[in-house]
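There is one chain below, alone, in structure tokens, taken in the form predicted alone.
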Amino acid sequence: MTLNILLNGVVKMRVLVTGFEPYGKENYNPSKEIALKLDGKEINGSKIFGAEMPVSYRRIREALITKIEEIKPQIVINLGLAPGVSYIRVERVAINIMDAGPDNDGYRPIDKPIELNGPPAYFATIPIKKIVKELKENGIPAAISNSAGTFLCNCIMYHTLHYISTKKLKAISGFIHIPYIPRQAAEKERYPPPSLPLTLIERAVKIAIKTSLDSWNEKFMK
């Protein structure tokens, strides 16, 4: 993997954020909107590349690990809607199980495992609690989160970390669970759900980023 050093000793890296299609009875999805919008941006120096992920338990594996071994990232943080929330909602751990769906591909996996022989999971590798404590400080409700599910979130979440487990890259991963933004919750039937606005999102997003940047500075760096 080759890294170009700045003048002031800092690495310049990569930083692949991704995020979702619209899936089910969605017509817009958030997740997918942060990424394509970073995608070109740069943090502290680091290019960020954006890419849009299918809802799809068959094809997301293909379509990540393409973007990865293309852009040879870093850091690699995956984003995706969880309705209902009402803050930035950093997740712990992505367990190795699919059990939720249908998908966009109609596929409704039950008690399936996403890696046959992976293990039961995965940890985040991004500084997680550090995130959330700068997104605090900065004003932007936020919080850990131990269950990123069993549907795609999780399952984009799992296969991020076990391929950079078992290529033994220099990277570090983690997923983040971003609420409505308010049209979307203006379009739903009678009471809304909880929203943030998208440029709060973007702007937690961009945090994340520069924290991770500076976690992997600090671990591969020494």
Contents of the next structure:
Amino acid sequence: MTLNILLNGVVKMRVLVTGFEPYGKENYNPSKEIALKLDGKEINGSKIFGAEMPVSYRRIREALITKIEEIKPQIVINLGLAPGVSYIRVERVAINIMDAGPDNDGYRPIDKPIELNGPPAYFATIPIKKIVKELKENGIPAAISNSAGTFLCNCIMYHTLHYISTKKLKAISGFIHIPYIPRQAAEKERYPPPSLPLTLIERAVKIAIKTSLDSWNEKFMK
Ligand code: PCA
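Could you give the coordinates for the form predicted in complex with pyroglutamic acid, as opposed to the form predicted alone above?
Up next: the whole complex, starting with the chain shown before.
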């Protein structure tokens, strides 16, 4: 692994942020917007790479692993939309199950494992409690979530953590569910669901990245 250590001992890292393409009845997915907005930006000398992911159980693994192998990130943060939530949801766990949909290929699995011989679950390895604390201290509504569901968001989280674990990569990863943006909520019939401005969500993801970078340093540079 090539690591670029600066004179002051701070490691220049690479951060992969993924977001999803629109799916189902949604014609817009803010998670993709955030990933693409952050692409090329730097936080404390570490570079962010943003990537769009397909809402496809069958295509997600290859799309994700190709990016991880190309970028060789120390931090992977996967983002996805959680329709109807009012706050930033930092996920605790990914489970080895596919049971939702249909996805964008029309596939609707029932009780199918993501990895046939994989463990039942993986915990996020980014500092979820610290991230929620930082977000709240910055005035951003946030909480831990104990289930990322059984659709593509859970699936990408599981694939990322499984890959890092089996390849023994010096990397940490986690998943963050984000709400609708106001324009999307305004388009819904009758009572608009909760939403947060895109700029606020972007700030939240930057805070999560910064907190994760600190955590990586503590974990691997001691
Ligand atoms: N949200 C879905 C999949 C894609 C996305 O943005 C989910 O929560 O699983």
